[in-house]
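First, one chain by itself: the form predicted alone, in structure tokens.
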Amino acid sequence: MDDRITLAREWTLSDDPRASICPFRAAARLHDGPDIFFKTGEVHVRDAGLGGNWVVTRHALQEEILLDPARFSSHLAIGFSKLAGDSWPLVPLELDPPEHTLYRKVIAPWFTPAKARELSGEIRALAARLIEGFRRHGAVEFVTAFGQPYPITVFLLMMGLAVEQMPIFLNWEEELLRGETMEIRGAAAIGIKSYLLDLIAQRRRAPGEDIISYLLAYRLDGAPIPDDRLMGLCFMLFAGGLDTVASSLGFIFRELALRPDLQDALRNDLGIIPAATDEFLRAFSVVNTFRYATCDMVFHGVQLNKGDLIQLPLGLASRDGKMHAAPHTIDFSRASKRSLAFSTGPHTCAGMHLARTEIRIALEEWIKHVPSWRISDPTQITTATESVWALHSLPLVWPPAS
């Protein structure tokens, strides 16, 4: 019998009321089994004609897939260009080796540990400035006042973009990732593409010190980066820079708001903040990623066919009890905080060092400057569970300064 039938399971996280409280705990119910199941329905252009997609729930199985680009391809697996009616890949995310390796080297100088250290002074000054803007009020809506503008401003500076345009970019990003219809998502993809084309043209006329100017000047065997790969690079940077760290920060600061003991632990020993950063990343892996099967195969007892789409919700790997003891418990002293928060293998997130730096500095600055914070109204908190998991809002309150 067809495994698509025998392993079919209904799963729509957005329909689960428990996901509004914690999508990670709600999704972890899938660990009851099977470890691989078939979710029916074509909810995205990347699913077109496939009848649905496979979902892999365990850390070990997700890791095996991510480490094997020969059998599990990334080509157009996210599908943003398809939304815009095009076929260029996000670069390097939707490229397989060896081309992936080539373009990974192109952007590598912008995302090294040394580059993150170089930016850390500006990042810290930005965090402190944002906090100072609301610290004395004793209350803030975290997502809009800090969670988004903090990492996104860093990204905009790297791209050479005006901070004043952030509301436009955020609207595009929200509609691209979480629009209710494919038409809404497609319109956002087209809007971003059009903006990037204009931006590229501007940088050709007047290059600067930003990453787009760098890409335009870069030479591959003496030739400019081809136009389709250049668009893929710029779109990938745009989409990645506007959401992932912001989404992670929301869940991290909500957890701290719910757990004053964790805040106290950080205040009592700032030296544990790097370990806390890794534990938070382990617990709150927010990205869903996808792969296509490149051949017919039996994968851990499940028949996969060439062209099948496989979904990897990395938040499920975060909370896998086979990988981590007490996976829902935040434990800064956990012996192994190894996770798939930044994926693994050839597609390990290029921005991981910058992301870690941003999260670490955010924790340090909040702990140093904001008294014990808590959630002022839990009913105002809403979550997004499409594509990248996130909080739409997080109202916080703390004792105001005298």
Ligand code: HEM
Contents of the next structure:
Amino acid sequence: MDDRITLAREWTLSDDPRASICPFRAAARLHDGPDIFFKTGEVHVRDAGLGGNWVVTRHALQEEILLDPARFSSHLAIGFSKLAGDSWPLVPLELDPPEHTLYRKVIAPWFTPAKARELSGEIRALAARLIEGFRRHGAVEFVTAFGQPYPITVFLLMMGLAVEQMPIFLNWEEELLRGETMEIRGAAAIGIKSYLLDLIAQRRRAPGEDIISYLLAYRLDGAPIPDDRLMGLCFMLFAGGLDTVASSLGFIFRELALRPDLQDALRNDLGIIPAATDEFLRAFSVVNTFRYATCDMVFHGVQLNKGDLIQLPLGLASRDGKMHAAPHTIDFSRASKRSLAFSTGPHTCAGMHLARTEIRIALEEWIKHVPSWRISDPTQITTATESVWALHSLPLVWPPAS
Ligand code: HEM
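Could the form predicted together with this ligand be given as well, to go with the form predicted alone?
Every component of the complex follows; first up is the chain already shown.
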């Protein structure tokens, strides 16, 4: 019998009340079932019309897929351009090697550890400024006051855009990723695309020190980067670095609000914040990514057909007991915090040094300037469990400054 029938099951975290408390723990229940199953009941923009997609639940199997782009392609697997009615790939994420390798080299200078260090002064100033805006109030809704504006402003910095543009991007980001209908998501994709097209045209006329001007000046074998690849690159920078950082921060700051002992550990020794960042990223791996099978194959006993869509919830790899002892426990001194939070293989997150820097600095500035924070009203916390797992809101309180 077809494996898609024998291994079929409905899985929607959005209907699961346990997921609103912790999508990671709720999803980890899947580890009681098969390592690969066929998810039915939800339609994705990238769905190939097969009535569902495969879901891979174990770290080892996800890793095997991510390391093998020849059998598991990421070409158009995320699907933002399809939402905008186009077919350009996100660059480099939706390109397979060897073209992928070419574009990784193009963006590499902007994503080195040295570049992240260079930006860290401005990132710290930004974090401090945001915190100063609400510190005295003794209360804040974390997601809108910090989690979202912080990475968006870092993105604006790289793009050479004014901070005043932030609300536009905030709105588009929310609608693109979590718009209730495909129409809303499509309209956001079109809005972002036309904004980026205008911006590219402006930078062509008047280049600056920003990443778009750099891309426009870049020559591949003497030729400029083609327009569709340029769009894919710019869209990638928007889509890659905003919601991922915001969502990770949301779960991290909620965990700290629930665990004063963890806050104390960081307050007592700021030096453990880099290790804490890695452990938090392991425990709260927010990205769901996708691949297409490039050929018919039997993968760990399951018949996959060419064109099948495969979902990799990286948060499931993080909570896999076969990979990590006590996977739900936050342990800053855990021997191996190696995870798939930033993926692995050719598509390993290009922005990971920047992302780690943003998270580390956010933790340092909060720990230094905000006294012990708690959740004010747990009923106000809502989670989103679409492509990136996230918190919609996180109301925090702390003793106000006298
Ligand atoms: C905590 C924050 C972040 C997380 C968890 C994260 C996660 C990921 C993951 C899982 C992938 C690969 C997906 C796949 O293999 O299909 C990826 C790719 C990528 N990310 Fe990030 N990311 C974060 C922040 C950033 C930032 C700040 C940037 C910078 C703008 C960025 C830029 C990219 C790029 C350019 C790629 C494509 C790499 C390639 O295809 O070669 N990311 N990210």
